[in-house]
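Listed next as structure tokens is one chain, alone, in the form predicted alone.
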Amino acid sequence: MPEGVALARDLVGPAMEAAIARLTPAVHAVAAYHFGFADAAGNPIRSGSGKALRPALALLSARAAGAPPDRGVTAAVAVELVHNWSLLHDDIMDNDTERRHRPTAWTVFGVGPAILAGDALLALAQDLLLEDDTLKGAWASRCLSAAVLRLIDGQGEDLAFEKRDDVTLAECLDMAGNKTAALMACACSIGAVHLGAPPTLAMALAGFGAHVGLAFQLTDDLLGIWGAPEVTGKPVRADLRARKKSLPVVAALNSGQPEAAELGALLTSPEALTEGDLVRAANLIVAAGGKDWAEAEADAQLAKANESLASIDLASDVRAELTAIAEFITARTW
């Protein structure tokens, strides 16, 4: 694990628990088992609130700019309330039963609660950063909001796409710059806009983060097929399950190999889809290259990221750092 993550946990960890302890108790009992500090009864537990990835960039993100991390905590904890948001609707929406090895939180307390702890969560983010009342904090406020809506944009276009047939692959990047890469590269530079580093920082910081994103959505999606579940936290070939328009399966898709035609036919069958469908859907990605084109733009990305570092001052340390958490996070571990 980078330094930096390891890090933002110890840092950033404490600030969150003592962040959701705002909330009304209701809600803060639904947001407490989501993060993993309590069981579905509220006894507290460590369980573990995810990887700490977008903290430990927002906190690098204020080293990059000459501050300490604990000068970046409070971006760090709005990010990553942000993120969670996310994740609490994403899981009604996708349906999805566990997170984390844990029963989602919907599952447990029932969609409604969910759906307010994720409204709340967004709420608190900002409150966070606008408790800063200076033009710092409105800075960092409004890259976060541009994040957000840039986030529902495309978790809009990502259920468009499940009532759709023909998906490009260019749809589907745009896609998952916006669901995805937006808020990361949020993660890389909102801990220096909150500190008024120069827009020269701040933009290239950006952009570094909005390849790595896009480079970890690739690894997510491949994971999501081809993925352990010790590794996922999901079920082997969720996303397939799903019927998702992953970029793997729409690269396969779109790759007019004599498989495209099969899979397609297979993914819009009405009928349930069983394991040995899964599998073979899983193959005919492969055979059409779908997989082989996932794995060299993931690469493609974390390059193009590292590129967006090289034209700014950066001290050695904190940039290795951010290289090695964008490769950790991108990291194919089947």
Contents of the next structure:
Protein chains: 2
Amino acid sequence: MPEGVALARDLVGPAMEAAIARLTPAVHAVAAYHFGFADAAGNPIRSGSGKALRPALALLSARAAGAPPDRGVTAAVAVELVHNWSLLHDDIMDNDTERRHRPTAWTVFGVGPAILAGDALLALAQDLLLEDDTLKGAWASRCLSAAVLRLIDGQGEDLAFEKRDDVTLAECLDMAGNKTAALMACACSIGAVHLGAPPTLAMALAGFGAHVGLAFQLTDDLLGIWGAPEVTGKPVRADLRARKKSLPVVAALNSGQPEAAELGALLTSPEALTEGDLVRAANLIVAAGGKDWAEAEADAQLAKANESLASIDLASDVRAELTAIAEFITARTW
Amino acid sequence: MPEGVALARDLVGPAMEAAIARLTPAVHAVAAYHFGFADAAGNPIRSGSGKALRPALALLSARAAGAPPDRGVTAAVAVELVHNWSLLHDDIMDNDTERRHRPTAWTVFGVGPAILAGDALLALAQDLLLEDDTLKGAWASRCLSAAVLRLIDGQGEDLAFEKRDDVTLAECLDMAGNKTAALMACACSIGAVHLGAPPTLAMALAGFGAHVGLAFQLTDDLLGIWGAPEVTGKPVRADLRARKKSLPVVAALNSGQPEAAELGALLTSPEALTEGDLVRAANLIVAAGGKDWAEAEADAQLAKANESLASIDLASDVRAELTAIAEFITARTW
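Having displayed the form predicted alone, please output the structure of the form predicted together with a further copy of the same chain.
Expanding to the full complex; the earlier chain stays at the top.
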């Protein structure tokens, strides 16, 4: 694990707990459970609250602007609150029953309380940033609200794609740009924006984050098909079983290769997919070039991310840590 | 209908449509349906989009700061977006299947898309205010985020109260202050805040809105028991049938009068309530003083609202219109 991630857990974790402590008890209980600060009965526990990648990036973003990492804590908390708003609500929308090896909040507290807790995290994120009643607070807040709107667009596109059989690769990349990359771009720039850094710095950091975000999504999609269960925490080929139109799948379907038709027929078949079907589908994606394309595209995005960083002056340790996190979250460990 | 409300519909309606037009098609479809701009298939219609009370108050708030009403449009749109975020999500939480004489959005599009559309309205409200990248935009945005957090607290308290039989009148009033009055206070002050009006003016307008909001909730609760179906759009005694712990009910239960015990037993009885039970419950509330208390408290809140207005210099037409809206929304027409 990159060192910036461990620092983020130490610095941002307590600030996260303090932030959600502002919520009324019934709402706080759901949020504290979701973050792994408490069990379903409200007893304090220490469960994994996720990887703290976005907080780590936000702290580095403040350091990129020449400030010590603690000046990025509010921005880091805001980004992590927004990320968890999206998880709480997406788990309901996607009918997901498990997250971070625990039952999802809506399965424990009900759909209504989980909706409300998600709303609370989103509202709290904005309120925390606006508490700094200077223009810098407003800039950070706008940086976040723009990312939130793109994330919602991406989730809306994702829901709409599920009902379509003709999704293009361009549409799919655009969706990933909204759903995943926009918040990553925000995480990489909001610390600097909140400190009033020059636009060239903030833009380059956002560009870095956007490309890393796409590389991350491509990697996540590859792992969803070929990742080992020990690495992904999910059964092998889980995304194929769920018939998810992930990027390698859509690349294969749109490849013009002979395997595309059989793959399309398999994934839209009304019958349950057998293990044999899943292996066959994965092989068809490879044969149609979907896996190669996704690997090459992930590498290309990572290269663009590093080009974006190369365009700005940065302390060498900050540059190294940003690069280390980018490599960490795009590692293809099968 | 007060003249400020008609003006708000003309000025704010088109701005609302333009605001939600920014959303991606799948999300826009749900929002446009919810607002009555489109039917479920996306065809344009003109259905009632609600009473536009909060937008009317926001425009008056801008006028109170000496500006023409169109300077309050962004603030009015933001408040109305937030109000409708809460309606979209509350309808899911409360399992409500009808709103404004149409099926609720979640029953038409599904829970997931309705959650996402609500999220979009909340995020859009903040983004619109922050688009004005001056400190005034940030003040208006904070005014809204603080109200949103109180609204969430109120909804959380409301959900928690449903599981308790010992809710006090003070808790219930506090909940109404959060769930209803906070956004009304925001509506009455945000136009002025957005124009950089002096704090004394903004505070007095917010105080007016908070008291009107409580008077409105008390009135709504009275109408939920004694209102005529033609006025409320709901069956008579609908709130009793739903065993809602509304303010007159909680006042009666906590009255110390001999009728309280029978009323409590009726409302917690495991059996379905007959029409006779509902009539009996309404009579018990009257006998225990719950109706008188709610009427007196609504009148007292309205008087406090007017005192708050009396403390500031206002153009006479603005004062008259604020008072007219306050009276309109607290009229007890049985």
